[in-house]
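In the form predicted alone, a lone chain appears below as structure tokens.
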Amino acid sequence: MAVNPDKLMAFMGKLVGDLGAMMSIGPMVIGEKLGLYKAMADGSPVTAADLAAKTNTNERYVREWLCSQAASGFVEYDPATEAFAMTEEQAAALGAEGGPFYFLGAIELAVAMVRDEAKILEAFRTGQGVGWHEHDACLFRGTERFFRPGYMRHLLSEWIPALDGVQAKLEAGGSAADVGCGHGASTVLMAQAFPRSHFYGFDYHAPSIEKARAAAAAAGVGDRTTFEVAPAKAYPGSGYDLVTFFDCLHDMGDPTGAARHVHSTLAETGVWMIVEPMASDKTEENLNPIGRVYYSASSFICTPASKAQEVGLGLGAQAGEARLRKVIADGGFQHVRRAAETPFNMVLEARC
């Protein structure tokens, strides 16, 4: 086979971009821990020297790190002054945590895949599935933290004003279950804007309901938030006026068992409101950015772990708005909408 030295050159020249990318996790992740990143997230200027003696670390390695961040554009370097400098944007994305737009929650569900990477290669083997309980810890803790921003960016300003009749019912009073609630991020958040109604969160992990029930403590919602490890074809309780699945349902094993459940449980003018990763219909459109951290992760955590339960659908993270609308209308849905979305979700709105 003849090979275009040009095109060779040109794709190798993109493999080093993207070893550069993989190889700059782990200062990322040395960079959080730290507190590297929140130490220059004012913007002043700061030479490796300065930037140790606010963090208690060891200059030469502050350095080193400096310069790989620069490399990889998340800090500016002056060469006039030698000095290192954090612009508002690169703040707001690497040193405001608990922000909306803080994104280094994301890196550790990476480390997390990599830490599977045994189990994972296995799985590809003999076809079995890998249980969300399975992964390692780092998992947990990084979907809340990588999912947290965009709630709170988009989950009360956009998608709940966007469900019929749902914000007025919950501003006057209502219930609603929020199912596959891994640490209660979005749980607690509706408590917060919503404090007349009670919000139940529901997941089949004890460990992730138990970071909820604290994460609602500390938050001073405990009184209107209740947690229990429930599964989502078997979670207790009905007349829901809202139940919502965020970026949940593809990862179940019986995503259309689930749909029936909800059905089950929903007051007569009742919403689910299903939040799935964006994704169109059509391989070759989600070939993307988008769809490449969605099917890498969905390769190594979604579909193991629905092929670890029963059924083992499978659907993916990128299982398109069609697939997705056949699981909600098999599972006794008569009408379905997308309700809203933004570059990486899609809001579907399901009424009985």
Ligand SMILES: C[S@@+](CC[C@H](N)C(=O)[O-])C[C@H]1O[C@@H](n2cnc3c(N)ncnc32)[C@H](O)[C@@H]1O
Second form
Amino acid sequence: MAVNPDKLMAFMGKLVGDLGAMMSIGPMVIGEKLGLYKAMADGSPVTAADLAAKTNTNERYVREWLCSQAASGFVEYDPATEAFAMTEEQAAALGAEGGPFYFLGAIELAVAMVRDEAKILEAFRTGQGVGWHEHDACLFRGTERFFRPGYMRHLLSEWIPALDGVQAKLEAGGSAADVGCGHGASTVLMAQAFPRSHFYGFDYHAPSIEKARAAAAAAGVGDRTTFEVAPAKAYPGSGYDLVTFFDCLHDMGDPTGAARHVHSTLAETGVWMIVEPMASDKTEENLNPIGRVYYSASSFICTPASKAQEVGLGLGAQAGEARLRKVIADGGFQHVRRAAETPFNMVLEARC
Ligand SMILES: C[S@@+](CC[C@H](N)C(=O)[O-])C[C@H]1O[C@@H](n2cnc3c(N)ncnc32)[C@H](O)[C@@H]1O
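Starting from the form predicted alone above, please write out the structure of the form predicted together with this ligand.
Time for the whole complex; same chain goes first.
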């Protein structure tokens, strides 16, 4: 094969850019843990000495960190004053923890992937699964922190209003089950918005359920939430007005079995909301930055999680709407439609 030197250099250039992004993981983790981003979030220009003094850290290290951040485009540098500052947009993404655009939860997911490499390596060889619960604990916290900002932006203002009759039922006082609820970010948001309704959060992962309970209590919605350890195919209760699956159907080994159980637990006019990663049915249409994130996470987290469970279907995080619709229909649902979407998620509504 003859190598085209121009194409090779262009490819090497792309890889160097990607390498810089990969090597930013450490500085981003440090920046969050030491409060470096937060200390810059008000937009005031800082020198390394200023930032080190503000955060009780070492100036020499902080200078190197600031330069890495400026080279990454995460902060701005003014050569005239030798000061660094964050724009409002950089501060929203990197400095405003708990806000709707906060990004650093995603980095914790990336850390979990690196830490679990040995287990996944073995799984690639054997074809065995690696259960959600078998991952490094930073996966659970990282997942919550990665997804919560998106739920804050879209769940109450777009997704629930897009469902057939659900908003009115929850306002009047209904019941909802949030299955695969993890740390309960979505459950708590819904409970805050609909004080007359009761929200049940279920997840097979006991430590996540404990965190969800604590999060609900801290948010003041402990009275209208109940969290229990339960698998998607056998959670308790019936007559739910709404059942929600946030970014978890594809993680399950037997999503069709789960769909069947949802069908049996919904009220006659109840709605199943399935929030799944945005993906086309065609692989070639997923070969973009979003698909890159999801396929990478899927190979280390979602597909192994599914393969570790009964049936082990392994839908993957880029299953696409057609495959999801088949799972939902095989579970007994007659009506499925795409109710809403964002660049990261598609929201399907299923009714009996
Ligand atoms: C990607 S996380 C999403 C968590 C949460 N819904 C969120 O959006 O933050 C997937 C969740 O599904 C849960 N899960 C996976 N398989 C499950 C099953 N068969 N039954 C119940 N929960 C399951 C995992 O424990 C994990 O909390």
